[in-house]
Every structure is written in structure tokens, then in C-alpha cells.
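First, one chain by itself: the form predicted on its own, in C-alpha cells.
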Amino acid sequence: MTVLLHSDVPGYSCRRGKVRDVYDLGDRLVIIATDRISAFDWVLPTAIPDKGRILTALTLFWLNYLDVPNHLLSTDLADMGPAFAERAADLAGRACLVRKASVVPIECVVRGYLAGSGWKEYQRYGTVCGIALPPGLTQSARLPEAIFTPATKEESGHDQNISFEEMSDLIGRDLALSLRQRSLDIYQRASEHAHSCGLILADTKFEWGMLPDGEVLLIDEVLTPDSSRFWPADQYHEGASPPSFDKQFVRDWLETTGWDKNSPPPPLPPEVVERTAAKYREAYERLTGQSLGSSLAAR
């Protein structure tokens, strides 16, 4: 079983994000989803087997399902050049050739339920990112309608929630209006699909880019457990936080270790790795209706 922590490709410089490695080919990029996992703004020393392949496959499913302008060009390693094709055993299923776009410096967050930082703000002020909500809502309550709550993209640390007006000041009102509408539309369609699979899409975030001619593209990962909060519908009820299809097992375990979150984190025990990998796999299989099969695990 391949566990990819780093995707070093000879002859190309690499920019490493928390969980993805990006290679610049000039007017195109190669994005490789590794099996790294992050929590509390730290990359952990233990990888989750096949996480990168699972999230890549799920992003590809959503791009096909949504049929919106996006940056994907190919997943064929031969299109990326010999250096990538020669590493097919490691990179197959986790590498995407994409158009290079100027990243809009805003996380486009859509929330349909009251959870996470939104729930914390609502308890104090009755608002989420400055948007007033009805009184008396409980944790995980479904909102009267989905809301758009942008955030800044920070190089380190947490992204910062901002108002729509602040977003407009940063990138221009016309673009802000367009991204809000596009993000809400995608959330609505994805939420309906998730519901048909027995899942609730509580919230998600999108990233957008612009080509030199002004065309707006959906970029980065889309509607994965790393960028979205999925809940099993049969375990949902208001007033509590339902289990989610993401790295919650990792966060919960780290909270029990005494780790101070200011120094390198401890390695994950095998049972936490296995349960987390199973959750990623289950999310893919439920959303796509397809089995990853034993062939993926054997790579």
C-alpha cells in the first residue's frame, strides 16, 4: 500500500501545501494530493493510506457532476511529462494537470447548518459572519436558507471570517456577487445529491481562480471531507454535533494526548489511522455509489 508523504519529481520545483504538492509547468500546474493530514494547523507525522487518491477521485466525481467551468485539464500522467509518468506507481490517481489561474484570495464558504465557528459566533452574537439569524437556534440546526460567509485565505494559521462587504472591498463588488451566486448554486445542487445518498452537507468551502481573459474557474479540491462537513442523515438531530466524514477521529485523539498544539504533534496510533481512512472511503462510496475496490488499497 502506497503512503505518499512527498511527491518529489526530478527536474521540477515543488511548492508544498499542507496536504498537496504543486509543480509549475509554465502555463499549467500539476497538483498532487498526498496522504498527509493536517489538524490544528499542523501537518501530522503520520499519513492516512490512500487519502490523496480518495479525495482526488471524489473531486473528479463532483467536477463531472456539477459541470461548471473549472481548471482541470487531464489526469493522464503522460500529459504531464516523462518525469511524472515514470512515477506512475506513486502518482496514479492522485495527480491532476490543471490550468494556471490567478487565485481569488477568498475562501467562499457556504453554510446550510449551524456548526463549527458559525455556531460559536451565533451563541455570542446571534450572527454568523455578521449575518443576523433568527433567535433560539440550537447547535447543528438547519438554517432557514443557506448563507454565504467568506473568509480570507491566510498563508499560516486560521482563515479569518469577513463580511460580504469586506470581500467586495478586497476583490470588487461584481466579482464578489458572482462568486456568491456561483457558490450558493453549487452548494444547493451538491446538498440535494448528498441528501439522496443519505448524507447532509452541513457546510463547504470553494476556491476560485481567474484566467487572464477574466474567465472564472472553480479550482482546488471540491466537496471533499477535507473541505466540507458531511453528516450521516440517520444520525442527525438538532442540539448536538453529529459524527462527520472527515478527520474528527484525528482531532478527538489529539485532544486526549496533552499535546500543546504549539510543538510538533505526536504520531497517530494505527487504530486512529484505520478509522480515519475508513471514513474517507465511506464518504466516497456513499456519494458516488461506487466502490473503491481492493485494487486501490493494493497500490
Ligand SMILES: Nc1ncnc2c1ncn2[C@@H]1O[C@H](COP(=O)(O)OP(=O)(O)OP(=O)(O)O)[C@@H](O)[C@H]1O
Given for the second form:
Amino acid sequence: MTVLLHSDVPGYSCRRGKVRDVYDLGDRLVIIATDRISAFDWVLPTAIPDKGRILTALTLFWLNYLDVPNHLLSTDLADMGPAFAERAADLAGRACLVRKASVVPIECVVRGYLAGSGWKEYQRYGTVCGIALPPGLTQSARLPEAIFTPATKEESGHDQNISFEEMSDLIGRDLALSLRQRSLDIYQRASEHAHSCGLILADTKFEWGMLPDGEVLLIDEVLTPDSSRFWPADQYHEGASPPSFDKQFVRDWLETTGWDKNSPPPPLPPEVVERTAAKYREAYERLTGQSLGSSLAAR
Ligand SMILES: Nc1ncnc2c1ncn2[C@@H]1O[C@H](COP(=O)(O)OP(=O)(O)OP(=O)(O)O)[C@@H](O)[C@H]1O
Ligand SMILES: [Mg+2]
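Pass me the form predicted together with the named molecule as well; I've looked at the form predicted on its own already.
So here's everything in the complex, that chain up top.
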């Protein structure tokens, strides 16, 4: 087990996202998943051991399973250069060499169930991202069919839900139609696999990028607990919010601390860290059918 809050590779500067450190190598990027965790739009001061390795291993599992055009080039640190290879003890299993794409500035969200901001909007307006849904649905209800609900990528604060028409105005109708179809297809295939593992894929978010020649690639993390809402099927009941496989303990604990969500968040106590780490491990083991210990050791 390792813990990595920040990756500092000598001789390179990186752009820190909330969870990933991104190194620019020109036409390629090295993306390193750290053990940072965010909640309520803040990065917490405490790391979740091995979280970055789990997110990376799950993304690799899905890219292999889905077999759609994507940005991945290599996970071999030697391909990233000597400065990365020399940091193998910290970086192995966390780093991906990818093709640098121009990021389509839309979060491509697909929802099969009524949860989160979708449930809030539905209660007020009977819609989700402007899509009218049948009346009388309850919290966590399965939707008649999965829907595509795009959002803008905001530099700070919450991403804003937008309609498909607004997405088309921003990036062009042909690309919007193509990304909607691709995102719905992947959601469908992934939710069938999740179902066979006893999990419900309630919703998920994809990011897409474009190469200079116009080729569209699936980028970023794919179908991880950070980008998706997985529910254990045996604990699913309509009308209630099932426990999700990610930050539930963290969010619940933060709500008990009196933290105002406008100032830096407090450190997490060890039991919250351990329970959260166990949830990430469980998501990996259920979705891949592999034990995490043996998979990480094999790297
Ligand atoms: N192939 C790629 N080409 C270009 N950018 C990519 C590629 N894959 C992922 N990215 C970007 O790398 C970043 C990954 O960092 P991370 O997910 O930690 O950031 P974030 O906190 O989600 O969001 P952001 O920093 O974008 O607000 C994201 O900004 C993502 O859009
Ligand atoms: Mg991200």
C-alpha cells in the first residue's frame, strides 16, 4: 500500500486537477492519479491510501472491456521518460501516458436512475436537464430509458446542467449528436456488466477529446467511483438513496463536523479514511472480479 498526495517529478511542472496531476510532454500527457479526494468541491487535506491506483486500474479495466477509441498509449513508466521511471515506487500503477487531445468542454453525463441533481430538478420541475420525465417517479427510480444530460465544465464551483440544444450551440450539432450516442452506448454496455457484478450503474460522466485530425477519443477517467454512481443492487430500494461506492462516509462525516464548506475542510479521522479506502477496493474487486492485492502486486 502507498499513499501519494502530490507527485513531484524532478524537471517537470504539472497542472494539478482535484485528483490528478497532469504533466505535459507536448503531444502526449502523463496523467498521475494521486490519493487526493474531493468533496463538496474541495480537495480534502487527507489522502485515501491506494485510491489513485484503484482509479487507474478501474479505468484500464473499462478501456480494455469497452474497446472504444481512447487516449491511452502506455502505462509503462519507462515510456514516459527516466524521471518518471526513477519514481516507480510512488508512481507505478498510477500513471498513464495518453494522447493529448483538445478537451470537449462538456461533461457527458448519462443517467439511468433518478439521483443527485437530477432528482432535485425532477422534484421541482418534472424534468432532468430539461428532459420531461413521466410524473410520479420516486427518488432513485429507474428511468424508462437512460438519458443524456450534459453539463458545462466550470473552472470553479459546480458544473452547470445544460440542455442538449445548448450543448449543440456550444460545440456544434454533429459533434453533440455523436457524443450523445457514444456516451449512451457505453453507459448501456457498462451497466450490463455492472449488473452482472451485483451493482447498479445509476449514472456516470464521460469526457471526450479531439485530435488535430478530428478523431474523437474517450479521455480522462472512465467509469470509476469518482465519475460514476454505483449502488449495490441488493441494497437498492426505490424511494430512498442507496449507499454509493464512493464518498458517502466522507460526506456524511463532514456534515457532522459543522464545517461551513466555504473554508478549507478539516482532516479526516482514521476510521473514515479506512472505511472509504475499503469502499474503493470493494468497487474494484466487484467490477473486475480480481483481488486488488494481487492486481497491484502484478504491476
Ligand atoms: N487525453 C487528454 N487530453 C487532454 N486533457 C485530458 C486528457 N485526459 C484527461 N484530461 C484532463 O486532465 C484533467 C484531469 O485532472 P482531474 O480529473 O484531477 O481534474 P478535475 O478536478 O476533474 O477537473 P479540472 O482540473 O479539469 O477542473 C482534467 O482536466 C481532464 O479534462
Ligand atoms: Mg476529473
